[in-house]
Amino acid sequence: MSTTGKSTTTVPPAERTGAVNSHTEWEALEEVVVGRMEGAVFPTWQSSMYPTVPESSWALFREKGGSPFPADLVAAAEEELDGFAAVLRDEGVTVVRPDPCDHSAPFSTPDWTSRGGLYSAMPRDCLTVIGDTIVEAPMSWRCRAHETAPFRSLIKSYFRGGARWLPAPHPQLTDELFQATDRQEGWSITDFEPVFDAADFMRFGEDIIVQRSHTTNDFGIDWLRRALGSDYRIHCLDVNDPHAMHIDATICPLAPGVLLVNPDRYRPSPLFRDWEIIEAPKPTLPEGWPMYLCSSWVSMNLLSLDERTVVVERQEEPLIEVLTQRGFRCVLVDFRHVYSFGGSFHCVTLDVRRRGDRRRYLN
């Protein structure tokens, strides 16, 4: 995997002073990454895709690994993401993207080879932001192991603007990680080595909230949790979800008090006992849309703006109407490509500013 050039986005100047600030999913936001769809492939398959992804993506996976996906679904894609960006300058935030990447080429260890990468669409799965700290995961597929690469020249600069820079120990990914059958029973992860999504984790300040799941396992969680100190606290939340896969599709809080759930995966934590508990409607996703990668459920990951301002897909009305009659902004955008390829405008970004300081929300 390579980068064929410079971001056409010009990177936060290194002599910037608190170039990294984020302790929650919802204070204003004033930077963020937005990831690019343009290069993507699909990913080389491997046993612990069984429980996350459709069904209907298992067969093509194994076939179509490393080669691109359908061009004019990635034109589309990517023309939602650049209309995106568009909306968040207008909003007054500032935008960087990633360098442009060649996901297509092969890459190896001694021990296993894929045949291709995946995207730079995602960076909320390879990297988070806690506080002052951007955190690079270590990702259970194999096909993402070098995907923090297109984000290395931001990171670079954030670190030079006085940033932190913690990465994960590289995994081996070696079969000892995976368990060896298609089974639809317990985690498709061992706890072999620390690996871990960095999706699957949900700040509060304070608190990070995150979801044992088949991209991070028990192993990962206690890293982070060393490696943070005392300064903060993590906790696993139990879900309704036997194909868990990323928390922000499961909740998402939406300001301080008010937590948006899902249904079908939320169980009641003591953790948000005072906290206003908001169902989301159901999805309005066409049935027959392309899907390669989630379930429509992606429709309620959402990035907020500020404590009452929210993005949401133009086409989720019922989400949208539960939303204003709370009392939030809705900043409406399409982006129902971008869902067909795993995620949604939470995915998509990494919040690098928002303002705002570390303080405990949870009880």
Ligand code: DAV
Second form
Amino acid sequence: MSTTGKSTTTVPPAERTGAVNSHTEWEALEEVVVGRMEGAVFPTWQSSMYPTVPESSWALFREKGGSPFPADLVAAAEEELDGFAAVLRDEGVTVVRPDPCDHSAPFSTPDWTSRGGLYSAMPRDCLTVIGDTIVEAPMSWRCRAHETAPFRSLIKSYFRGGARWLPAPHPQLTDELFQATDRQEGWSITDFEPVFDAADFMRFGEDIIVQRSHTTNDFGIDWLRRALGSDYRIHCLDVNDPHAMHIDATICPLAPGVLLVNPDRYRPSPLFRDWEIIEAPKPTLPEGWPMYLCSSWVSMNLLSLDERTVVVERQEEPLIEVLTQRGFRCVLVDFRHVYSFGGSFHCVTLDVRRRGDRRRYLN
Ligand code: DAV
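Return one more block: the form predicted together with delta-amino valeric acid, after the form predicted on its own shown previously.
Starting with the chain above, the whole complex follows.
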């Protein structure tokens, strides 16, 4: 379980479950995938990006889609990812990484062409683990159509170890999926076919919370609901986020009954009526820091090691203070260069094994 011998997650043999077992965002973490930044290229522009990526990226992606991100930024982010992986190993967690992958190869279908892929940095976006099942998400950005490829050897080895493997129907991503005119009001994707990004879902045992977003449609939510069957309840959370893409900078469950929320986006929900709500302080990222893909609220995109330990960016002092006062141990890691690429600790990981079994946490 631990590669360092310094295990903090000793599990009695009788409680050991399969190769893949993860029901929540907070139970004791045993094994995790950490993404890689090497090989990252600018996304190929499509109109559904208007509402979700910063305005400064619109022209850039149109012009540079498929060509590598600046090498110095990629190297700085890669160093932070390696540092994060080392800290996790020191904490007794087994860390695995995807295969190296150059994302600059163009690809096409009979209907469209993409000038390249994107990256292997954010397994949370393209994959989720629900119990013993690895789900491959049907992503709506064309440039992300092959994003699970560098994770396939891992998925195959987990399958051989007993995991279930559930790829969603391969989306066609034809023009019918996208709103006909650019920058239209409302969602930028239609219900033409099921699509979702895995990061729009948050796991609470038998309950899974999802947000409708510019990458996740109702058809996609219905597909996952039916695929998982009656063991799970999927609830849509109404959030205040016109830019919605991924729920993990909006809510972050830290322990049973404790929810960290983005005060600008969270709307009180009856789902959490019995929960303690902690409002995340404002992010500390300075103005002008390069942010290609998302907002500075990735400050609250945390990875829990167990229900009292959480990994936080070293410079988010106000958040560290709030969490420490509330009794959490904060493990500090430098991660601002990773922020530039659209995510933080939750985005860059896929927790494949946490202690615990399927339970109900929401009334
Ligand atoms: O801009 O708050 C962050 C999550 C990206 N995976 C945002 C979205």
